[in-house]
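In the form predicted alone, a lone chain appears below as structure tokens.
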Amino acid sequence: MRDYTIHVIGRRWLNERIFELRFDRPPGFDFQPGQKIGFRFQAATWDYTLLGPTHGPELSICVRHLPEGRFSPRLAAAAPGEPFQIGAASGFFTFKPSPQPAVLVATGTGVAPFVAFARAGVRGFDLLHGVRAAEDLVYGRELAAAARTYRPCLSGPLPATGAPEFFAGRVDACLTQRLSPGMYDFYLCGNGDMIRDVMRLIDERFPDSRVFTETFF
């Protein structure tokens, strides 16, 4: 597999945990939105979706910033110019149309995917967005307006203003409430407890759906 070399155009922090990092784009380098592409770095690879759009002389990623990892703090101090060796683009979490509604479900940066998905004209879409606190939804006024629906879904506590869009609690919770019964092409992304837990929902409530999964953590 061909490997190429990507040098640091930016860096622009979403907040205190997460950034997104832009890179020159090589020649010849071409990707379809939710492919991912491997970082090679100390005898490893390490994994990220390509944000889109998949025309143009950039390319971009979503990170969060782990100080105890082993390589998100390598992009988070970056400098302009530095170069990166990685992979041709690859996965099959793409978008597939069919004549099913589309539900996108996401924890933290899973929702990179579908961020890649909206950058390449998908609309009309229900999306689902785990995370903890208001803030980590990083995308979120760009999702909002592909998307049919939008269901941010917090763990943590409600903004003190109070918003009618969020919903308190996990997404599981928020399909089983508010999503009605039916068949649908269903897009999960993140950690892999949500996954499960989602997939076990689905079996039960939503039977003969389409399930598409990708493993973020």
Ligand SMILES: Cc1cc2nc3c(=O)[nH]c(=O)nc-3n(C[C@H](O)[C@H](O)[C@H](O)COP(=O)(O)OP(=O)(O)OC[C@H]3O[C@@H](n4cnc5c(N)ncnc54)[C@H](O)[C@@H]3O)c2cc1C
The other form holds:
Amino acid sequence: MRDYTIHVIGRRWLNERIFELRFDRPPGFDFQPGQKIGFRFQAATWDYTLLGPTHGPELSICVRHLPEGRFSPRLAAAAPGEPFQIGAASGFFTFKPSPQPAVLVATGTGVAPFVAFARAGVRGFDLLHGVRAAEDLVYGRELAAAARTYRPCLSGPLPATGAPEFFAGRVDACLTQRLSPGMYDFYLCGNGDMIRDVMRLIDERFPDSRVFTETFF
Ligand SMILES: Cc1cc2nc3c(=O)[nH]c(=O)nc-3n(C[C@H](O)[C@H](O)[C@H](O)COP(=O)(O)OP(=O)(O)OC[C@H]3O[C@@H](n4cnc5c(N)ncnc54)[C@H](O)[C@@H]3O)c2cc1C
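Output block for the form predicted together with the ligand, input the form predicted alone:
And the full complex, kicking off with our chain again.
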């Protein structure tokens, strides 16, 4: 697979733990919304989903900074102009239009491919975004504007002021309580435990639905 060199243009912290990193776009580099790139570093590869838009002079990713991690601290500290080696965009977690309603379910930075879908013009989906704290609901306004329903699900404490817009609990509980029986196209992205639990729920409550998954860790 062809490799490319990309250079950091800038970083924007979305909260204390999550940042967006922008790179220049090498000539001939193409991708589909929902695809990821692999960064080559010390004989290993780290995958990050491209946010979109798919056209334009820049590439961008959204990264959770894990201070103990092997690679995300390097991205968190990268200076403007710093080069990185990446492979071509790859992956099959792309939007497949169909007559069935699309239900997108993310935990944490697993919302990245759904941002790419929205920036590519996908509309009318139901989106559940599961996080521990409200600050981690990154891209919420943009996603809410593209979605039919946008449901932020907080597994940690609710804000002290009270917040009727939040579902108190995990995404699987929200699906159980808020999604009517039927056949859907589910797109699940993020933590592997969430994907396992939601797959189980789909088997029980939404049989004959289609399911697409992308496990981050
Ligand atoms: C297809 C694919 C796409 C991905 N896209 C993204 C993306 O867009 N943004 C992103 O932040 N990460 C993404 N990841 C995860 C990313 O590749 C790294 O695993 C992550 O950044 C941790 O790398 P690290 O070297 O800092 O930590 P490591 O030293 O590799 O791991 C530390 C531990 O952190 C946990 N962990 C890993 N990723 C996360 C996370 N995102 N949130 C919370 N805990 C985590 C794991 O339990 C892991 O054992 C993606 C992974 C895959 C497979």
